[in-house]
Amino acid sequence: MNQQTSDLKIFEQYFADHEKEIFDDYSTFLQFKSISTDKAYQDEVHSCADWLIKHIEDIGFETELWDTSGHPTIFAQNLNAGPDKPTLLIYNHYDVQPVDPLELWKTPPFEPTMVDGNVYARGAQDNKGQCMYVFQALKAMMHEHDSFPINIKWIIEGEEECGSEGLAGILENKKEPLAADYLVIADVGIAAVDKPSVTLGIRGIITMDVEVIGSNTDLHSGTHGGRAYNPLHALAEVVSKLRDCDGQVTVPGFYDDVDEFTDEERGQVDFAFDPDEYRDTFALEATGGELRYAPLERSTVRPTLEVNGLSGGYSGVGFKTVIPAVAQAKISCRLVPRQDPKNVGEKVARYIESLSPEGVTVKVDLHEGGGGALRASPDSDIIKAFAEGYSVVFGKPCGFTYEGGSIPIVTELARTCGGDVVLMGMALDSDQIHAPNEHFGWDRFQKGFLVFTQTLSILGKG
C-alpha cells in the first residue's frame, strides 16, 4: 500500500467514525440565517461568525475578527509547520443569498433536510457546505496528526453574496497577515459527479440598474395610450438592441480587450457538453450567447451581457390598465481577463443611454464594486497538487474546467497575498444555488473533505 492510499484510508475511516458529529456541525451552521444583503439579518450574520470562530479556535487556530464597513471577516492562522514549509491561504464565505420566493421551497430553507442523499437548505452548497468540509478536513488532520503538514491561513468573509465591499476595503492594510505562497478558493465545482476537475479561472462582473422615465405619474392607458410613450415599450426596445441575432453584444468597444482562446488553451480544458443532460436537468436548450462558440465556451470563457430583471407597471392579480411612469431593468456583464469592470460598465451605460427613444429619459446607475476575471496556469504547483488530490480520491485522472460565475474579491485577494491561485470545489450546476431548494450531495461533501486532506498531505511532502 503506497502512502497516498494509506492517507486516503485513514481519512475515509475518520469520516465514517465521526459522520454524525460532522453532519451535526454542518446542520447547525446551516441554521444561521446569515443573509448578508438584508440588514434585517445582521444579528444572525454576526452570530454565525461568532459560532464559526469558536469552532476554528478549538482545532488549533489563532483567530481574529476583522471589522469592515459591512459584516465582519474571520481570519485564522496556524503557522506551526515552520518557515521551511509553504503557507496556504484558504478562502470561504459564511454569508448566504436571500431565500425568496419562499413558497417554492419544498423544505424550510433554514431547517437542513436530507432527501435522497442530498442536504437541502440555503447555503447547503454555496458556500457553507464547502466551508464546512474544509473545516472538517482541518479538524481531522489535527486529530490524526496533532499538526498540519504546512502553514495554514484561512479567511472567511461575510459579504461575498453582496459584493465583498467590506473585505475589499481592508485588504490594503492586511497584506502582511494575508501573505501566502498559495491561495485556494474553495467555492467552485467539478465538471460532473464522476468527473473530477480543478477550475482554472472565473469571470469578472459588473452590474447596473437601468431606469426609463416617462411621466410624473402612472397614466390611464385608455386616455393616454397612443399619445404617451410607454416606458416599458421603450425599455424593451433598448434591451433588444444590446445583442444581435447571433448573440454578439452590440455595445461599441465591448470586445476591445477580449483575447481569443488559442488551440493550445482549448486543448487543456474539458469543454464537453451534453445537450440531452442539460435539457433533462433544466428543461432548456443551450441557445443563448455567442452562437459561433461551443456552449461551455460561451458560458465560461467568453464575456456576456444579461438582463437579470425587468419591472414596471402593474403585475398583481387581475388587471390594471396603466402606462407606468417608470420602468426598470437590472443588467450584468460577465467579463474575461483584460476587461476592466469599470471601463466595460461605462461603455455599456453610455450605449444604453444613447438608445433612449424620444419622449422618455433613460438613466443608468453603474454599481460600485464588481471584480475582474482570473485565470491560472495548469502548470503551477498548487494546481498540480490539487489535481493529484482529486485523482487519488476519485480514482481517475483529474481534468481542468473554467467557472462562468464570479467571486468579486478573488483578484484583489490574490494580488494581496501574492501567491499562486487555485479554484476548487464540489459543486454541480444542478445544486440550485441562489434558487429555491438549494442542495448539496452528502457524497460530494465527503469527497471534498477527502480531496482537502489528501492535497494538504501532498503539499506537506513537497
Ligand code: BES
Contents of the next structure:
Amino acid sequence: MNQQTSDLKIFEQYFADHEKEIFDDYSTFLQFKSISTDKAYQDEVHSCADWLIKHIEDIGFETELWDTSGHPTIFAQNLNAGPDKPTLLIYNHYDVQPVDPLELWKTPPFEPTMVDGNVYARGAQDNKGQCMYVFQALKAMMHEHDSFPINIKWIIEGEEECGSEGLAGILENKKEPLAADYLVIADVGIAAVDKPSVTLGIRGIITMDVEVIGSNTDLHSGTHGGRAYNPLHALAEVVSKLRDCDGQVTVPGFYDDVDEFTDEERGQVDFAFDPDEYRDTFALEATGGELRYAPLERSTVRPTLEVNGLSGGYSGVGFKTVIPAVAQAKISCRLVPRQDPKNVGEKVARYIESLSPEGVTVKVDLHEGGGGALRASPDSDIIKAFAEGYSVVFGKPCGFTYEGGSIPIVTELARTCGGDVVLMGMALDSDQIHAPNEHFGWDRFQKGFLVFTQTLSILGKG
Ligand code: BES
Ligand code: MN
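Output the structure of the form predicted together with this ligand; the preceding block shows the form predicted alone.
Every chain and every other molecule in the complex is listed next, the one we just looked at coming first.
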C-alpha cells in the first residue's frame, strides 16, 4: 500500500468511527439562523461565530474574532509546522441566505434533516457544509497525528452572502496575519457527482437597486389611467431594453474589457452540456443568455445582467385597481476578469437612468459590496496538489471547471494573501443553494473531508 492509499484508509476509518459526532457538530452549526443580509438576525450571526470559534480553538488553533462594520470575521492559525513548511490560508463563510419562501420547504430550514443520504437545511452546502468538512478534516488530522503537516491559517467570514463590505474594509490592516503561500477558497463545486474537478475561475458581481418614482401617492387606475405614466410600465420598458433578442447586454461599453475565452482555455475544461439532464433537473431549456456561446460558457466565463426582483403595485389576493407611486427592481451583473466592478456598475446605472420615460424618475442605487472575477493558474503547485487529492479520493483523474457564481471578497483576499489561489468544493448545481430545500449529499461531505486531509498531507510532503 502506498502512502496516499494508507492516508486515505486512515481518514476513511476515522470518518466511519466518528460519523455520529461529525453529523452532530454539523447539525448544531446549521441550526444557527446566521442570515447576514437581514439585521433582524444579527444576534444569531454573532452566536454562530462564537460557537464556531470556540470549536476551532478546541482543535488546536489560536483564534481572533475580527470586528468589521458588518458581521465579525473569524481568524484562526496554527503555525506549528514551522518555517520550512508552506502556509495555507483557507477561506469559508458561516453566514447564509434568507429562507423565503418558507412554505416551499419540505422540512424546516433550520432543523437539519437527513433524507435519502442528503442533509436538508439552509446552509447545508453553501457554505456551512463545506466549512464543516474542512473543520472535521483538521480535527481528524490533529487527532491522528497531533499536528498539521503544514502551517494553517483560516478565515471564516460572516457576510459573504451580502457582499463582504465589512471584511473588505479591514483587509488593508490584515496583510501580515493573512500572508500565506497558498489560498484555498472552499466554497465552490465539482462539474458532476462523478467528475472530480478543481475550479479555475469564478465570476465577479455588482448589485443595484432601481427605483422608478411616479406620483406622490398611489393613484386610482380608473381616474388616472391614461394620464399618469405608470411606474411599473416604465420599469418594464427600461428592463426590456437592457438586453437584445440574442441575449447580448445593450449597456454601452459593457463588453469593453471582456476578453474572449481562448482556445487554450477552452481546451482545459469540459463545456459539454446535457440538455436532457438540465430538463430533468430544472424543467427548463437553456435558452437564456448570449446565444452565440455554448450554455456552460455563457453561464461561467461570459458576463451577464440579470433582474433578481421586480416589485410594485398590488400583488396580494384578489385585485386592486391602482397605479403605484413607485416600482422597484433589483439587478445584478456577473463579471469576468478585467471588468472593473465600479466601472461596469456606473455604466449600467447611467444607462438605466438614461432610459427613463418622460414623467417618471428612475434612480439607481449601486451597492458597495461586490467584487471582481478571479482566475487561477492550472499550473500552480496548489492546484496540482488539490487535483491530486481529488483524484486519490475519487479514484480517477481530476479535471478543471469554471464557476458562474461569485464570492465578492476573493480578489481582494487573494491580493492581501499574496499566494497562489485554488477554488475547491463539493457543490453540485442541483443542491438548491439560495432556494427552498437546499441540501448536501452526506457522501460528498465525506469526500470533501477526504480531499482536504489528502491534499494537506500531499502539501506536507512538498
Ligand atoms: N458559494 C456561493 C458561490 C457559488 C455559487 C459557488 C454557485 C458555487 C456555485 C456563494 O456563497 C454565493 O452564493 N455568492 C453570491 C454572492 C452575492 C450574494 C454577493 C452569489 O454568487 O450570488
Ligand atoms: Mn451563497
